[in-house]
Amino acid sequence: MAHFGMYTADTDGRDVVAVRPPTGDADPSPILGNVPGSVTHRSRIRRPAVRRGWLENGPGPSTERGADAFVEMEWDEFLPLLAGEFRRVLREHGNEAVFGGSYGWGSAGRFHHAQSQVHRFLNTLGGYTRSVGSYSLGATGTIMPRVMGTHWKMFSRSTSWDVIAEHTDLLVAFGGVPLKNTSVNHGGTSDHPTRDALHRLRARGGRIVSISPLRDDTDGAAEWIAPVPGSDVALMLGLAHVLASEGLHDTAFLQRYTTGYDVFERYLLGETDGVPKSPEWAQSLTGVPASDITALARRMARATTLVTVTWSLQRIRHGEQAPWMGLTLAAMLGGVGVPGAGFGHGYGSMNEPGLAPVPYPLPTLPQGLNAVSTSIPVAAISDMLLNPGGRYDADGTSSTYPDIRLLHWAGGNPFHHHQDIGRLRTALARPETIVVHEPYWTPMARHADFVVPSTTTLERDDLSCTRNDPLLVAMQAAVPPFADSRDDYDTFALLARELGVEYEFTEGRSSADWLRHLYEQWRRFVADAGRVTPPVFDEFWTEGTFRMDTEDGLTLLSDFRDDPERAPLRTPSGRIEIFSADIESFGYADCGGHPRWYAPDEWLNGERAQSFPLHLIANQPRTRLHSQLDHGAVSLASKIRGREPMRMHPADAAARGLRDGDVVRVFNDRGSCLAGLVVDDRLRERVVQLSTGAWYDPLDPSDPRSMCVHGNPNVLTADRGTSSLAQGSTGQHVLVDVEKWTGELPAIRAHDQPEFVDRGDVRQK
């Protein structure tokens, strides 16, 4: 099982040579094609390695990270050296000085889950500074619990695709429903039903309106509205103005199920600021004709309308506003809790919204208790490292950044997720020691001092399942571990032994013991719930899968709709908070107490567009999951002369003398990268699209601002949070310009091994 689907692997004894998805998968992910050849790829980390400069000079800040050579070691030398560094940091600086970094996408397994493993290990040592939230949902994860009372419920208990296909008349999709993203789900996925559900909706007579600068953000027939990127909230306000001014809004619903609509309406009609948010006002910002906005609002009021907002819309400055305003628009229509109507967040963002949940918890490795209370927003890593002791606001509190001396990273590649790579590289020069667990020589591994060679999911046994998929899968190792790599659990167990906390970490169990233990715990819980009775572990392991029961036919917030007094929301009012007194009390200039329009920092109607006249959408790739297996066959096949493809409208290409297949330089005042040009009319003029995930490959590894020759757009994006409320990632949008590359084409080195030197050539301090 992988994040992008269940499969059976055919091997030659050393590597996977082919994969076969299950026959029951309605729409298998094409990125399964990246798996063959991945175990023994030339980018694999063969054995433990330590950065040469760390060995020669000892721990401390270093600008050589990312450009330095490495020394490969045996485990029996590597582990005591690393344990000694842990002892030093904990003794001299305390546990708060250790940052436990992980992003959780390293494995679809429940036990060999890098995030759980590193956090459990660090907790046995007394705790660590952690990150909270996610790059995908930084703004949503803060705003929606305050105004809707939940975050995860919007996804795990969302209105099901079957209900949408049967009942929705009009699907108004802000950000579209991009099928490419529904390939993946954390914890694995055994079916991909989105394409079929959209087909059934259309076959029944339902209509889809896709609102996105990219026409292919929705598969199949859909009306396409292409606003100026970043102006979606203005468009929503224009629609809301029509509903309110023409009396098309459901006042009875607003009175019973929401709070603060009257405050919002005064803003909407211009009574508080003198600016009515009319369709004409919205047209001036979005470029969408006022007549089209008016007509769409009237259609929405007549039909069973589902308003959806993709995650991409909140990955921008003031990203809190899009999901909040989308919920407000759905509330004005009165359809929240009605089958086929209401609000949805994340359809087309991952293969979870619309899928039926399992009704009980999943097998989970306990991480223990973290004795350190310090945390940071996940997208504030550079800020934290560059500004120890600095103050910042988030979610109504003011906090201080810790002084991090040791960064321990296992799972995830921040060079894919994080904005402004030049600034990130400067930040990564600040810690005294960086430890990275990785199967491959990713950019993060190259910036480490200690590199731990980890196995991949294909080289170890595990359990896989997720909260919105019926299958629990026995992930049985397909091939033996590559070279001298080890499971992270075994590495942590040996490191814990060196540090005197082996039993606290292992509880006396091997990996195989833990799998049996976690399964049997889960089995007893499920049996006690009285719904189904799973087999004992040995029978399950032989069979390979167990099908759990699921809760089908859900409608989001139907229980709240049926009886808001007996099933109130977990908000201060128990209702949908169109106006939040708590948020208003924070006094943030960039996020007030109700949804409103804030102009983005980087958009085509702003002054910055005079210098950088193209709006780049840095969305998720269709050829891989994040940056995983960027060297795989499907990923490589999409590249142009080795560079990540970038789409551009024919008019913009012609204006610059560019042709399909050219290598171009994409640039702004933060950095630049090379990309391969795809001329395509399926996007708005003055918009270019360059997906994230190409492994960062600087022309000059010693220069943090060097051009990436491979096409990573995060050399261009701004490292600034969504607002003082959430401090979420804003890496989806950035202004750039593009020109043809006329120089010698640099070689791609992203997937090669770094430089190594012999142990005897190092002058150790």
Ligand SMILES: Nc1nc2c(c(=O)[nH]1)N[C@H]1C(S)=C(S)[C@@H](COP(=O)(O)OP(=O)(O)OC[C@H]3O[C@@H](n4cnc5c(=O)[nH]c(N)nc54)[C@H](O)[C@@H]3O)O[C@H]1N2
Second form
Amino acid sequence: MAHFGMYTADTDGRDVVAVRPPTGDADPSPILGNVPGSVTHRSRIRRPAVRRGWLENGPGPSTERGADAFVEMEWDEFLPLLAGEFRRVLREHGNEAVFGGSYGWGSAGRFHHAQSQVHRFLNTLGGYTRSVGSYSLGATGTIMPRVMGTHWKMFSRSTSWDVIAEHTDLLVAFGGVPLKNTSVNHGGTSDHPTRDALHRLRARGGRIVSISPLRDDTDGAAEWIAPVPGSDVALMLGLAHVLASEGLHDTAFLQRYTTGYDVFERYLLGETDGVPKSPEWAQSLTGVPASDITALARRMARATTLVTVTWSLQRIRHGEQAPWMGLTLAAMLGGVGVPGAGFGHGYGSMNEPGLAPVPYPLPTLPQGLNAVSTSIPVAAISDMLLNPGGRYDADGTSSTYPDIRLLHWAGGNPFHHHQDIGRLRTALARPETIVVHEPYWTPMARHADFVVPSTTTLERDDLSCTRNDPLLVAMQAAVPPFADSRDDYDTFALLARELGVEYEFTEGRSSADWLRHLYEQWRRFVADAGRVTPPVFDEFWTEGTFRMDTEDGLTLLSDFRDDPERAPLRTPSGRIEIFSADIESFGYADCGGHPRWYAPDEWLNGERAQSFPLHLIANQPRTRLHSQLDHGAVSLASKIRGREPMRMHPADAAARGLRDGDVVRVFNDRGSCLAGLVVDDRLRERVVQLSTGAWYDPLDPSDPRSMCVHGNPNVLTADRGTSSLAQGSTGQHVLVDVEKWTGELPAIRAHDQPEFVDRGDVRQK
Ligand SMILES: Nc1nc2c(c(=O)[nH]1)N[C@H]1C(S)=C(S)[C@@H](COP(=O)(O)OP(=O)(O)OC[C@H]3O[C@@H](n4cnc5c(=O)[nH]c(N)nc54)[C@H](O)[C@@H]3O)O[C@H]1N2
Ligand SMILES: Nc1nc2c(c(=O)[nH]1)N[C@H]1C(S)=C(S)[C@@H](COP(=O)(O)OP(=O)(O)OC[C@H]3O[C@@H](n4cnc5c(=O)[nH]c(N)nc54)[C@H](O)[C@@H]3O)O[C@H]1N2
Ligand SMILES: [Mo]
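Starting from the form predicted on its own above, please write out the structure of the form predicted together with the ligand.
Then the entire complex follows, led off by the chain already shown.
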């Protein structure tokens, strides 16, 4: 099982040679094609390694990270050295000085989940500074619990695809419904039903309006509206204005199920700020003709309309506003809780929305208790490292950043996920020691002092399951561990032994014991609850899968609609908060008490666009999961002369004298990268699209702001939170300019081994 789907692996005893998706999967992911050859790929970490400068100078800040050579070592020497460093940091600086953020997707599998493993390990040592929230849903994760009482329920208990296919007449999709993203589900998936559901909706006469800078964000017949990127909230306000001024809004619904509509309406109609959010006003910001906005609003009021917002729209500045305003628009239409109507968030972002949930808890590894209460918003990593003791605001609280001495990372790649890599590299020069567990020599591994070689899922037994999929899957090792790599669990167990906390970490169990234990504990729990009777572990393991029951045919918030007194939302008012007194009370200039239009810093109508006239969309890659298996066949096949493809409208290419297949330099005042040009009219003019995931490959590794020769868009993006409320990632959008690359074409080195030196050549000071 992978995050992008289930498969059977054919091997030659050392590596995977072919993969076969299950016959029950309606639309298997093309990303599976990256798996063959991945176990023994030349970028694998063979042995434990320590950075040369760390061995020579001992722990301490270093600007050599990312440019230094490594010394390979035996485990017997490596583990005591690392344990000694842990003892030093804990003794001199205490547990708060250890950052165990480790954000990242790692791999599917409930037990060998790298992030759970590192957190459990650090908890047995007395705790660590942690991160909260995600890059996926930074803004949503803070705003939606406040105004709707939950955020995860929006996905895991979303209106099912079957209900949408059957009941929705008009699907108004902000961000479209990009099928490429439904490849993926955290923890895996055994089916991909989105394509078929959209087909059934259209076959029934349903219509799809795709609002996106990219026409191919919705496949097949859809009406395409391409507003200026980042202006969706203005468009939603324009639609809301038509509803309110023409009396098309559902006042009975607003009265019974929401609070604060009156405050919002005064803003909408311009009574509070003198600016009516009319279709004409919206046209001036979005470029969408006012008459089209009026016509769409009237259609929405007449039909069973589902308003959906992709997650990308909240991964930009003021990202709190789009999901909040989308929900407000759906509330004005009165369809929340009605089959096929209402609001959806994340259809086409992840496979999960629209899939039926499993009605009971799933087995997971207990992470233990963290004795340190310090945390930071996940996307504040550079801020934290650069400003120890500095103050910041988030979600109504003002806090100070801890002083981090040791960074321990397992299962994520900050060079993939974080913005402004130049700033990140300066930040990563600050700690005294960085430990990274990785199967591959990713850029994060290259910036570590201690590099721990991990196995991949293909090299170990595990079990997988996820909230919205019926299958519990026995993931059986396909090949033996590569070279000297170890399961993260075994590494942590040995490290725990060195540090005198082995039993606390392992509870006396091997990984095989843990799998059996977690499964049996879960089996007894669900059997006692009388829901299902799963087979005993050995039977399950032989069988390979167990099919659970699911709650089919859900409509989001139908229980609330049926009886708002008995099933209130978990908001202060128990209703949808179109106005939130709590948020208003924080007094933030960048997030007030009701949904509102805030002009972004980086957009085509702003001042910055005079210097950098193209709007780059750094969306999720079609050809891989994030940065994972960037060296796989499907990912490599899309590259142009080795560079990540970047799409551009023909008019913008012509204006710059660029042709399809050219290598271009993409730049702004933060950094630059090379990319391979694809000229394509399926984009709005002045929009370019360069997906995330090409491994950062600096031309000059010793320069933190070096050009990336491979095409990682995060050398360009701004490291700035969504707002003082959520402080979420804003990586989706950035302004750039593009020119032809006329210099010599630098080699791609990202997927090679780093430089090694012999132990004997290290001069300890
Ligand atoms: N500009 C921009 N940036 C973005 C986004 C965007 O829209 N625009 N999107 C953001 C989003 S939504 C996300 S979720 C993040 C994703 O960011 P990440 O989740 O950090 O990216 P991955 O490439 O999935 O990193 C997972 C790493 O875990 C490693 N790994 C796999 N299995 C194991 C294992 O068993 N053990 C260990 N130790 N390691 C393992 C993989 O090799 C890989 O390097 O990126 C974010 N970044
Ligand atoms: N193939 C693949 N699928 C994935 C992932 C992956 O790495 N690869 N990652 C998974 C993860 S972790 C996550 S969190 C989700 C993320 O899900 P999303 O964040 O929703 O995915 P993106 O592809 O970044 O963006 C979706 C679309 O939004 C559109 N968009 C961007 N800006 C704007 C705008 O201002 N206005 C409008 N109307 N549209 C805009 C873009 O055209 C883009 O294609 O994807 C998941 N699915
Ligand atoms: Mo994500």
